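To begin, one chain is listed below as structure tokens, in the form predicted alone.
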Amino acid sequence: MKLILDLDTGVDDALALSLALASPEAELIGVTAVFGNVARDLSARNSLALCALLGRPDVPVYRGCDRPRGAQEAYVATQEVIDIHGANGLGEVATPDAERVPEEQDAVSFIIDAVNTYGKDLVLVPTGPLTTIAAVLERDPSVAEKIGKIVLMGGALTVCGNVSPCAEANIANDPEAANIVFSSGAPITMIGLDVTHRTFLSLEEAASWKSSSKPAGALLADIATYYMLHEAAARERGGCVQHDPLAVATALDPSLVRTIELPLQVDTEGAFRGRTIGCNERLLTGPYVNVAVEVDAPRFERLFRERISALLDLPNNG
């Protein structure tokens, strides 16, 4: 499996791609940036400093978009956001800079290229606003029939929204890119916070990490604990939800979640704005998108485990 992730890193994107690159069936070939939990540029900076701490300078970073569809200005991350996962992203930790840099090549034409070569071996993982692959799917339809499929993050259908009453962060940073995605075709599938929020990574497993002998161990440590300590749902738990990472492991084992069919649209206007739900014109004709209701969080939970485990070179206790 070729993989593109298309992160605005934070905490729980850097857990993603720490998950990724732990995961010998997929071969990392690239990542894009966008903003998100941070600005575009921060996001790309972030993700070249973690490949380095992870032992993989060589991935490329290239960048996406930064500011949502019509926006004037480039996106600046709220302070909510920064609250939650500090100014720079990751947690207030420190990170080396990479001495790669991104490439000269954008986001849209490394996806566009990556697809026209790897066809349906290449899997797209977005993380944060669908504001690239959206600008991907309008500069090249074709890339809905020829990719292999797109396992992303956002949106809600069952459950409520965590910006919103009705709206995932992610989906509401950008409701039109995401209505363009969800409409265009292609195979997708929605890891929202249906089955997210069924998910866990305790404050002491992340504590455990630190008994690495590398140093992405402590640091990765300190970057989920921030988090934990920050957001107020996780420090009620004593442990938070695995957003991210459940996307990038559906990508890896789809059998992880058990998914509905529907024709799904995002609301752009008034006070649903940012919703995703289905569409009753297109409930017989498509196009469909495949949303995940139920998932295995034993399994997954052991996964992250094992794989994150390894990539430490710590003993798996299980």
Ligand code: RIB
Second form
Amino acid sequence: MKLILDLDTGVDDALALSLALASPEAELIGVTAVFGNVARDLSARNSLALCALLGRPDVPVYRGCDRPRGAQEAYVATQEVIDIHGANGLGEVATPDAERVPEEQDAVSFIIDAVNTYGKDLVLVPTGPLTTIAAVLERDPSVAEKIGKIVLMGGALTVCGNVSPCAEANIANDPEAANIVFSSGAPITMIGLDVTHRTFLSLEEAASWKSSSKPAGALLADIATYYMLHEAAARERGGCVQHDPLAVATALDPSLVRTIELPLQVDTEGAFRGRTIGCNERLLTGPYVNVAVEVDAPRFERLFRERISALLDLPNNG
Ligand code: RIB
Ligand code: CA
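After the form predicted alone, can we look at the form predicted together with this ligand?
What follows is the entire complex, opening with the chain shown before.
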């Protein structure tokens, strides 16, 4: 399996990237950077720094979109996001700059080239706003039938949203882009709050990474801990849910979730802007999205623990 991660690198994106790099069955052929938890260029910088830190300085990073569709100005992170992920996106933890810089080629043409090269072997995992992926599908609609699959983190179908009563952050950041992606006909699995809110990473587990002899252990532990102490629900529970890592895990092992098929659309007007909901007009015709509604959380959590322990040269603590 060839993997591309489209990240707005951010704390849980960092954990998702770590999981991908710890997974031998997938070859990470590139990371694309989008705005979201941080501005686009900071997302690219963070992904490069993390790849270097985790022993993979060779992974190329490509710049994607820096603003939602139709926006006049480049996106800057809101105070709400800064409060959770830190101004640097990595929980105010200082990570060394990578020697590598972002590629000259842009993310849209990189993804299209990769689809043409690897076809059904290519899996794309977007864990930020879908702006770059919509641009890919607009520039080359044949990507929808050529690509292996898209496993995205975003949306909330059967549960409330996290930035409004009905909208999830990644979708809310660019609902028009999400509509293009959901109606493209590409084989899509949506990993939304319906399932990510049933997963958990404890403060204790993150702290255990500090025993690693690798510098990445303490840094990853501090990055995750910041999020756990600053995100309201995580502070209460002594640990956080695992949004983006679950999308990567499902790309590796689809049996972790149960899905239902639905012609998905996103509301773009008024108070419901950003809501993911079934589209009545396309009920019988599609295209359909596989929406995850159940997750085997213990199995996911075990997979995450085993892979991160191996990455950090730690004994697997069960
Ligand atoms: O709603 C959770 C999502 O928003 C995650 O991808 C997180 O990293 C942010 O992008
Ligand atoms: Ca994200």
